[in-house]
Amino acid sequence: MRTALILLLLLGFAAIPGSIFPQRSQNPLKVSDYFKSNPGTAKFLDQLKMFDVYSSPWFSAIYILLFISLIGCVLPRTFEHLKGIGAKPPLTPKNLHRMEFHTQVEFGSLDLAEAWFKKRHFRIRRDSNSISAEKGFMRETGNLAFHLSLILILIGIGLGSLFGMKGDAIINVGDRFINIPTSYDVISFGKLQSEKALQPFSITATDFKATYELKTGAPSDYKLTVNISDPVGSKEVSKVVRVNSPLTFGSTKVYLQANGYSPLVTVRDKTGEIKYQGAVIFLPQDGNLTSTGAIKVPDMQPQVGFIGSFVPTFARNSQRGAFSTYPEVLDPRLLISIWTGDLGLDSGNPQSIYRLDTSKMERIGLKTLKLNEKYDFGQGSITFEGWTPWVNLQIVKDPGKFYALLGSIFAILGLLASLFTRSRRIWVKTNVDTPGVEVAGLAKNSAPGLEFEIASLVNEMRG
């Protein structure tokens, strides 16, 4: 047990770097930014697996050793406990006066004591001149159940990390998602999984409706209507997805996680030729869905980029500037900052589609656009033509989730049994030299209540 506690403490310390440094499995863009700003330090940290903490050899070694230690600690105790379930209580001690709450009863008998014990469901061992009674066996059962459940939880986590997958994809209403790696914004596979294990299906978002509280603006319901095809190419079926009602494709579940807006824009060059047209996903920055994003137009000469903010219900003050007062689109505005120069798309370095690298660009304009308003910025024009909702789908395959859930339930039940069960023993003994009987007990872990039980037994026999 000492070894298990030390390894558990080490596991806690080993997880600390995972919250300090960005992790590739969670945010690869932040890892890339860290390499750009601290190239020397990042290279050294990468050799230590600081950007892949939870899949590093040293973290896995602690995890596996803890797993082995728990098994080696709990299993022998479990076998001993199973042997003791049907065993009788231990023999009555010779010197009861050394035990707790020793009492001499002048009038009493073993028959009365045995009846009292049976009424209260004690385990009883009766000899010729004594009774040994025991209660609270569930305390050790709960303790072992708790530790065995921890092993089951570790097995569930291990199965998830080996055979699971997790990914996120943002799609606009009207767009189609096909379950292939290139459709994901972020995707990670278990150690023994690959993209070949992805189940073939498609999801087309046909409608999304968000309902908000009028006074607070807090969301009260999200409803996404989709057409699904399982497998891809089969007949489509209409389904409704809500926050707590995911889609299920075999062992894969699709959850509705978040939502926002994509402004519809058209960008033209000086000649009026369309260089970009469509919906651009903007990411929410607050509860009222004030959103920011970037529009990149590499086909214009020179290249043009826009840093934008979409405000569903427009308001402005001197302290905050432009912001949204309600998450539903009631009075929309598109605020844009226009930049010209090199977008950096040919550098070979990965870029976020939601951010614009302006290090090699020059700002040439600022504008707040109303719906259907056009702005001419010299090299061309941009028109704000509307918006469309988007939803974030989280696709998860976790074969160990059921075992982790089962282990958590049994761990809680075992812990409750261990905490609230009082383990104690009571002995009743007759002596040849003195009339009546002797009564004494022993409470494990100094559990309260033994004194009152012995007093109740004594009163029963005296009565």
Ligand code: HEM
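Could you switch over to the form predicted together with the ligand, since the one displayed so far is the form predicted alone?
Coming up is the bare chain, nothing alongside it.
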């Protein structure tokens, strides 16, 4: 028992570092920042798994040991308890006067006592000269249910991590997402799960509406309308997705996670031939959705790239330069710097689509474009045609969730039963040499109220 207590406290302490150091599973960027700013300590901390606390061997070791000791203690008790269901209470002990509540009364009889016990649904063992009565069976039942539920929760968590999947995809409103691995920006599978298990549905984002507070610019509602088709190619059905109400496909759920803007641009070469046209996803930088991104045009000679900043509601001052004052598009601008040279797409190194690698490029211009404005940068031209919102869909499959929830519900019910049931025993005994009966009681965990109960029993026997 002491071991369990120590392990329990240890588990609490072991969880602390994960709230102090950035965690890879939550915020990989912060972890790499930490590595940049203090490389020495970071390396050391990494060896201790301080950036992966909750999947580290030492954290796992603690909870596995805890649950082994839990199973080791609770299973035998469960069998013991099940055996006890039909059984009678234990024999009346010899020496009742050692009990906490003990009185000798000069009246009463075992029959009167038995009637009182029956009325109150005690479990009774009646022997020739004594009654042993017991109540509060639910306490141990609840206690066992609670501890067994903890095991069920753990099983649920385990199933989720073995058979689950999780991924993110950014799609422009108007586009269709098909649930195959290549549609994702990031995707990860549980240890026993493969790509084949992706459910074959498709989602077309038909409309996205964000509502903001006029005064503060804080968002008050996001509403995404989609057409879903499950499996792909079957009849489309229209649905609405909100932040707190995801789409459900069996054990897969689709959440609306983030949103932003994709400016629509057309890039032409000197002859006026279109070299690039489309919506480019830009990433929000602040609450008013000032967004930045990169436009890459590999088909021009030499190659051309733009570092862009999309400002939905434009303002400018000397300190901050151009910035957005409201997250909705009221007065948009597209700020671009124009680069020419080698985009580095063939170098073999993976590149971010949101960043321009300017190491082999040269800047040839800067421009702020209004809506529908065209800018001629010598080698060609760029036109700011409009914008479309994008949404970030998070797609999660967690087949263990149900068991975890079930475990939680049983855990609470068990806990309530265990903590609010008073478990107690009362004995009534006749002795040959004294008139009346001897009454004694014992309350488990010094639960209150037994003295009143005994007083009521005594009163009843007085008649």
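Numbering follows the first chain given and starts at 1. The term rigid core refers to the most C-alpha atoms you can superpose between the two forms while keeping them within 1.5 Å. Model, not experiment: these values are computed from the prediction.
On a rigid core superposition, would residue 395 pass a 2 Å threshold for CA movement between these two forms? Stays below the 2 Å threshold, so no.
For a quick test of reading the superposition: does residue 195 move by 2 Å or more at the CA between these two forms, rigid core aligned? No, its C-alpha moves less than 2 Å.
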